[in-house]
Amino acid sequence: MNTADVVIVGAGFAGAATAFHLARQGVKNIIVLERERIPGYHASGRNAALGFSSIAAPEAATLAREGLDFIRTEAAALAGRSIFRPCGSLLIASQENTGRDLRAMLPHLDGGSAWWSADEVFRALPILQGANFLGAVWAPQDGVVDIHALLELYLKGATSRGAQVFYCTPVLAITAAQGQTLEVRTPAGSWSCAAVVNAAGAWATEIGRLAGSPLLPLEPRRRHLFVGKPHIQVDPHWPFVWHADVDTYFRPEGDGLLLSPCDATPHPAVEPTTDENSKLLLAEKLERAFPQLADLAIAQAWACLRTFAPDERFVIGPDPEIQGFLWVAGLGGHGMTTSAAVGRLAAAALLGEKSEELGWFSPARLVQRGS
């Protein structure tokens, strides 16, 4: 039986950022277990790399601003180069109530954010001509992140301080041992530890069940992304554009565009395949949201799983019944942007800190009682 201070299940953004912050706090014997052969194989490595803070939920928006600030400043210093391309974002509204909701976010966004009329948007981005909308929130502080560099930075920061990462190492069992310890069994061996961090993304419910947690299941949802070439020349400096009413977005990717129909179909925690119907959904949404992109030629498609709690709030903190078992899951597609803040919170929770912030994301709210 090997020993560890902390075993973290999952080497995506949630697990890697938690390891990074724990190592910074002086925790040395950290073991990260990853079922795949590389880190970030699933959602952490397949997302659109959008670093944005225009999030309706204020608690998540606060974490996103903290995460973006880390990416723009400290991560750049640690990497020795910028891993962030500032391009700004436009969050578009076509309905009055949506526009009102978007404008209500402005006081909570970083300086420079503003409400742009449709005419102002058209002048900045002619490709949107012909679209029917009222205006948009312009957030100049947003941009595109080098997601692989960010994930590597977290893992390197942890391993340089003594953490170890094991790949191709799925968790088979988690059991309570004598005293204040948990035992984690894998095909590569077993570890006795004081704490286990469940950062398994779409597999978080499965890991929770192995530990005997009473939490309600988290739900993986499949989302598709596409790369396509429009008939209009793409300017690589365009901001990313998200239509809040139609719920679809695009951003420059090389000489083409990366796009998503923002589908969120419940999906088992297995490798997601692409669904041909998602292309039809994208075409239908582009026709309504961005008519000039309606004849886009699709060159590439893939799918990933984003995971949600029943109330769609993050799940960060100690399990209410399994001593030493901590959740860092249900990040709902915001894991990359918020990762630095999520890792900080997870490390704080593991080290016994309490705060209003942690209370908001506490797993205790999800306990299934009376069943």
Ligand SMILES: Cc1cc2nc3c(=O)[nH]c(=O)nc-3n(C[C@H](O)[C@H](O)[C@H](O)COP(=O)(O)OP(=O)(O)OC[C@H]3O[C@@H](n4cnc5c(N)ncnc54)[C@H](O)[C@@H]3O)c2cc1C
Contents of the next structure:
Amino acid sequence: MNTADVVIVGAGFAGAATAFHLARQGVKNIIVLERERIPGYHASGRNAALGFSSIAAPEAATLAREGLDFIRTEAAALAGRSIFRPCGSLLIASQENTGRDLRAMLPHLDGGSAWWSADEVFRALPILQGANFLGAVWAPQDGVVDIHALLELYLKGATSRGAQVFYCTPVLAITAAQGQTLEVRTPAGSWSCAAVVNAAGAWATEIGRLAGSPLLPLEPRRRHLFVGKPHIQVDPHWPFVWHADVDTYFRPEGDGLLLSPCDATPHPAVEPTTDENSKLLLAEKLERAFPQLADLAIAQAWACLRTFAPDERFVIGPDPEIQGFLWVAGLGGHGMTTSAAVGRLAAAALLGEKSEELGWFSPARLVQRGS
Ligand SMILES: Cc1cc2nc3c(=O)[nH]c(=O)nc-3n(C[C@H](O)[C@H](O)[C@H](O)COP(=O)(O)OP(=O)(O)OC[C@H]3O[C@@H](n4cnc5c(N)ncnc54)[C@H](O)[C@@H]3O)c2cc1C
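Structure of the form predicted in complex with the ligand (previous: the form predicted alone):
Once more the chain from above appears, this time first in line as the rest of the complex follows.
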């Protein structure tokens, strides 16, 4: 039997950022177990890479601001280069009530964010001519992240301080052992440890069940991304643009665009395949939101899972019933941007800290109460 202080299940952003912060806090014997042969094989390596802070929930927006600060400054220093393209973002509203909601977010966003009228948006981004909208939140602090560099940086930061990462190592069982320890079993051996971190993304419910957790299930939802070439010239410096009413977005990717129809189809926790209908959905949404992009030629498509708690809040902290078992899951569509802050919070929870911030994300809220 191997021993560890902490075993982390999953080497996506949740697990890697938690290992990074724990190692920084001086925790030595950290083991990260990843079922796949590389880190970030699922959502963490296949997302849209939008460093996005215009989030309606103030608690998540605060984490996104902290995450973006880390990416712009510390991550750049650790990587020895910028891993961020500061292009800004436009979050568009075409309906009065959406415009009101978006303007209400401004006090929570970084200074420099502003409401732009449709004319101001057209002047900045003429390809939006022909689109029907009232205005947009301009967030100059947002940008596109080198997600593979960010993930590698977390893992390197942890392993350089003694953490070990094992790939092709699926966790098969988690059981309570003697002396308040947990035992984690894999085909490559077992670990006895004081704490297990459930950072298994779409598989977090499965890992929770292995440990005997009573939490309500988290829901994986499939989303498609496409890369395509429109007939108009793409400027790589364009901001990324999200139409809040139609719910679709695009950003420059090479000499083309990366786009999503923002589908959110509940899906079992298995690697999703692409669905042809999502291409039709994208075409229909582009026609409504960004008519100049409607004739786009699709070159590439993939699908991946975002995972949500029933109330769509992140799930960070100790399980209410299983001693030593912690959750860092349900990061939905913001797990990359917020990763540095999520890892900090998870490490704090593991080291026994309590705070109002941790209370908001506490897994205890997800225990089903008898009626
Ligand atoms: C299409 C799409 C676009 C997105 N765009 C953005 C964006 O632009 N900006 C943003 O901030 N966020 C975005 N997100 C969200 C972000 O990608 C996720 O919130 C984040 O990657 C979740 O990280 P995670 O570590 O929780 O999950 P994952 O990346 O899924 O990692 C979980 C890991 O656990 C491993 N695992 C599972 N079961 C086991 C087991 N039994 N044993 C060992 N290992 C196991 C898995 O193999 C996996 O590697 C997007 C997501 C999707 C799907």
